[in-house]
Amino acid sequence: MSDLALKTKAVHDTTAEKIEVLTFEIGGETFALEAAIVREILDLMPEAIVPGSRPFVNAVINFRGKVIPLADIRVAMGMPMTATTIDSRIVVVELDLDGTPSLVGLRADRVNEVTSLSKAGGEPPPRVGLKWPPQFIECLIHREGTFVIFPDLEAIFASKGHTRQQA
């Protein structure tokens, strides 16, 4: 095969661009995270409210003997609080916070599925017209007549004062 044919095939071969993601809902919107960072999906469990903490991370849970902070993306996105339901879950992810791998629980209204999406086909959020802060969105992917939102967890945690800014 010629070099041009190989390059053309690579451009049109979208299977290489697909990543496995976990999709979940918050406030009626569909979000996705790379499945590689997801450690567990938990039913709701007893949580301890941390006095004096900010609403974004205001509680901790005991996960297999470890204290895990519980974050609520809806607070960062400026979405209204909602009551938990039978479908509510905690998605435990491993993030690199301040250069240290850290487990964090994320509240979700519903966990949908693990699926493949092409992040390469995603678009940056528009700077106007969104109801979410665009700096907290890595990209939007159009799927089945709706958008899947990839939150930028590093930006969210950094802006909420939960990681140190690099100088």
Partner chain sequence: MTASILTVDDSVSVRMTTRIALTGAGYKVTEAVDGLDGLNKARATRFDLVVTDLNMPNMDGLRMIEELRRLPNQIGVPILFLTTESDATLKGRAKAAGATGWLVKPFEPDQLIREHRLDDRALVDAVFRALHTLKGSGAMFGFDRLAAFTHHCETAFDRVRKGLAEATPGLVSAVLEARDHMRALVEDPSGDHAAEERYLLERLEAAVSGAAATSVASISETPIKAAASTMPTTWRIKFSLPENSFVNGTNPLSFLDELRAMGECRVLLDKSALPPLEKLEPTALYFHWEVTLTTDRGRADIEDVFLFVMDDMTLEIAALSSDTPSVEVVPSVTENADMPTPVVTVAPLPEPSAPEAATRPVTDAADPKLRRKAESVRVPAERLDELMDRVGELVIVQSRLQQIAANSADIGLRTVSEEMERLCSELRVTMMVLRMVPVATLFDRYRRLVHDLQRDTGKKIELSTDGESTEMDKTVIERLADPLVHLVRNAADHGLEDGDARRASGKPEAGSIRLSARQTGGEVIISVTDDGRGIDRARVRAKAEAAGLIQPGATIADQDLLQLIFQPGFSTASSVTNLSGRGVGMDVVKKAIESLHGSIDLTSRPGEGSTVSLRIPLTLAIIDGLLVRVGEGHYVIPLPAVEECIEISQEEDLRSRGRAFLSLRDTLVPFIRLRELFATGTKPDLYQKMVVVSTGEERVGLIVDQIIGHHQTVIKSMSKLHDDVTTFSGATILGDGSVALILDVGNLVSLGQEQEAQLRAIA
Contents of the next structure:
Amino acid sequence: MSDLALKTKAVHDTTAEKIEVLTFEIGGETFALEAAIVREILDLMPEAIVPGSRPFVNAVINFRGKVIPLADIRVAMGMPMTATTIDSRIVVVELDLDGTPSLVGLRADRVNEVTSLSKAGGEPPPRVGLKWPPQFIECLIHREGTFVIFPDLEAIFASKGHTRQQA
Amino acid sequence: METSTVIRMHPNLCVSDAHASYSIISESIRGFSSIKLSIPHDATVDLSFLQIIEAARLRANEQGKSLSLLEPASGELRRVLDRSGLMTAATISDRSFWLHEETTQ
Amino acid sequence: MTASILTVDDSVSVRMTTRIALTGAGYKVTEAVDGLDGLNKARATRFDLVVTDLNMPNMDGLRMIEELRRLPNQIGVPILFLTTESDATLKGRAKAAGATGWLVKPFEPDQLIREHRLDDRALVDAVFRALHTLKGSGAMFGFDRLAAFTHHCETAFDRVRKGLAEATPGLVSAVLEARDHMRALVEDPSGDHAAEERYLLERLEAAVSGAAATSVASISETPIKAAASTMPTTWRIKFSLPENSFVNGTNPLSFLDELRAMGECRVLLDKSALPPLEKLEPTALYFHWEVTLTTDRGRADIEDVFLFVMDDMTLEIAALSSDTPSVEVVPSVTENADMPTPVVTVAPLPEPSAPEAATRPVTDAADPKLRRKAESVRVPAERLDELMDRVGELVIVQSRLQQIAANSADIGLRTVSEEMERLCSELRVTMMVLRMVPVATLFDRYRRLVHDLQRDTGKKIELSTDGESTEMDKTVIERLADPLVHLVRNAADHGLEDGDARRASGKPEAGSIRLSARQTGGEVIISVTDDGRGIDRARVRAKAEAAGLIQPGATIADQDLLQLIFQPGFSTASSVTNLSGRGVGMDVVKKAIESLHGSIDLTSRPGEGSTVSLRIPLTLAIIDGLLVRVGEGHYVIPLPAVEECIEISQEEDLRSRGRAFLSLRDTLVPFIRLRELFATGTKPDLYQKMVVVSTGEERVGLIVDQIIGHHQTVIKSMSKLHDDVTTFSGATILGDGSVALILDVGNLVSLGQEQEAQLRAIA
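Output the form predicted together with its partner chain next; the form predicted alone has already been displayed.
Whole complex next, starting from this chain.
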């Protein structure tokens, strides 16, 4: 899916264009991902914990006969953990990990909608005063009196520097 | 009475608008002796339109009238012609009608 | 004009997934939450496709379809329904209500797109790969002309792949013609084809530069499907569809496209049933078709095309080239002395074209040249693969049965389950044996390659091999063929010095390349060794720095530096030659080996040469494992590593606290409490079990809560995101659909050893 990655980049360059995004909630904040990378939205399902893994990707699930990792953006963002609810979903996205197209499940407290957004109105994350690590945020977009956060998945998944859980 | 006309077809030449296409074409055969059909390049076409045209060609022939395409089939019309297999056993007059291919033989 | 699609489903997950997949593919999507909502939206807007769930509140899917069919603005709209059941009566009822087709849930959103879209990137990539392999194989066996020609085709396709040119139908048909020409080249390499080649290349050029753009894109599937190696049969298919087909959203063109995708196809439209103009009902279907199709697919596959409309239509399917044998005997070209291996490897070549297939006898046993090995029945490799898949699935079902039986008091059920387990296990072993092939079949291919490499590089090269009798899974061997071509080429191209340089450094003039294979435990190690100049670290570093793979001047361990060669974007070849090809470097080798769950070791001494060792598991698919429980998680321990299982009494358990050894028949065995290692946070079971595992010399005890039993495991690889977790080598899916992780015994043993060393140091 390296061409997907290329396509995604191309969209970033032309920020004036509207893009299809999926918005979802984590810890009361609204996040958005480009719909092009979303493969499926799943209801919660049994997961297998991977002992010794980083808390950021601490489990795997059976997705159509494939074993795929389950990642939690809230860990990368340093947000507190919350219990799952009836609205909790798993958003399966396709990412380029070290040149290999890979499916990854992302935990979400709820999914909101698929909509088009223009990144033209987006602003780069402020360097100070933000409660989340700015390197993990591509941009913020003002929408209906609130912020929609575009996480930089590439940066999040590339960073292995997270505190590793000691066995 | 006017005997020659050019009919500009609308761009939806699918089954959903087949009744409209049908009545335009049959009316014009009734009213004119020479009919040229202009089909938009970007028209969406399906088999129902081919059926109407093929039936109209037969009728025109029987009545000694002339029915032709203003331009050779292109775009989706051309694709549907190929996909349908209508051109597989096409006669000289078929090829001349749809593709404006002239034979020198 | 963007097609607009209505998706009706009460599940937000399904709705959004459908929406994302379809908007991503460029469609406009409208959502409705139930039948009533769907119907209201359909009243307001005309759609090009409706996808609906069946079980919904307010108005179910069946009612909605019925109502929708009465809407004048939706005449002819195709309606697909999503169903979890394969229930025939449900399909029948939906069809009666006016549905066009169905998708079984959970459906692949891609499937939906595939059926409604012709342009396909993946297809282009697949064609490109096939061409590339064909080129390599061609050069390998002396079909130089074929290699040259394919190289040109590839150049054309490369532009498509990079998105510089569009995969137009014109290009596809040019490639199809080129394909036929390649086959001619294989059959008659010495003939004069220059004029034809020029013509074909011109056509390709024209197509790539975007000259022609007509006809059908879906026929582009042919070159890939054609790789199937069974004998094609020619069928005559006559069909007529009910008059109301259009109204019900059936599109006969899509059937024709599907038939075209199956092989060589001639579609003849029969317009004889067309009524006079004044009697014509514009929305009724009058056309019939007669299709002549040459394909390696069977009658059932052809019938499948018409599956949904089968009951209402007339369909005649007759085989023209008759007597297809029930067990197909494929000519054993491999073992024909006149023509060694080549033709088999050139497998991406298509089946013969229609007229030829029609006259050609289906069993080649009649051909005396091919008769020699007729005693054994040859089965196309893909059927063996299918069988293997089925066995894999059977193993999963069997483990489910075993679980059910274990929880049941029914003696009969338990007996059947045990019997089933035994049979499955035997079937698996038989299957494995069937698929084992000596490595010699692989090594033999490289003699010719080395011969040609001598000519192309002007270097003298001696090839030696050992361990050819080592056996491996057939699929694994096939997937090793291309990576090994790269490694051998690389050794000849970059490893070996030329004659003068060798003499100057006191080496024999002829360079040596050695291929060897040996089995250790569950792995086979295949190595390619040369006695050349060794890898120039400074050059690797310079290249890596230039390519941005490492920071200038960074300190990096020798082994890590060498591994950089396998990074994408790193290619030591400074010019593109026929040998190293374009854009296909050592990173491809690495990917291929990783996809086989193998690993690459590289050792190199300056001035003395290099060895690349590929460590490949014996088989890909299935291992025998011991299923255990630790805390709430299930884990699989590979059975070949298990020595014994011991129950640990509570006293022993208590006594062993704070220690790292248990005494086992006078020897001390280090042990690991997996519950602690995995930080389960659960209480230990009353009776702990110890599973003693070993890797040859070293042993370690793994303490688990419960031993559930023997489990045959279909291996799934772990994600790259879990690269840092070395405790597990893979994962598997259990009978109930949950995931269990497979323990990496080698790593656990060294962990045990470390722990032992630490404790000794303290003491």
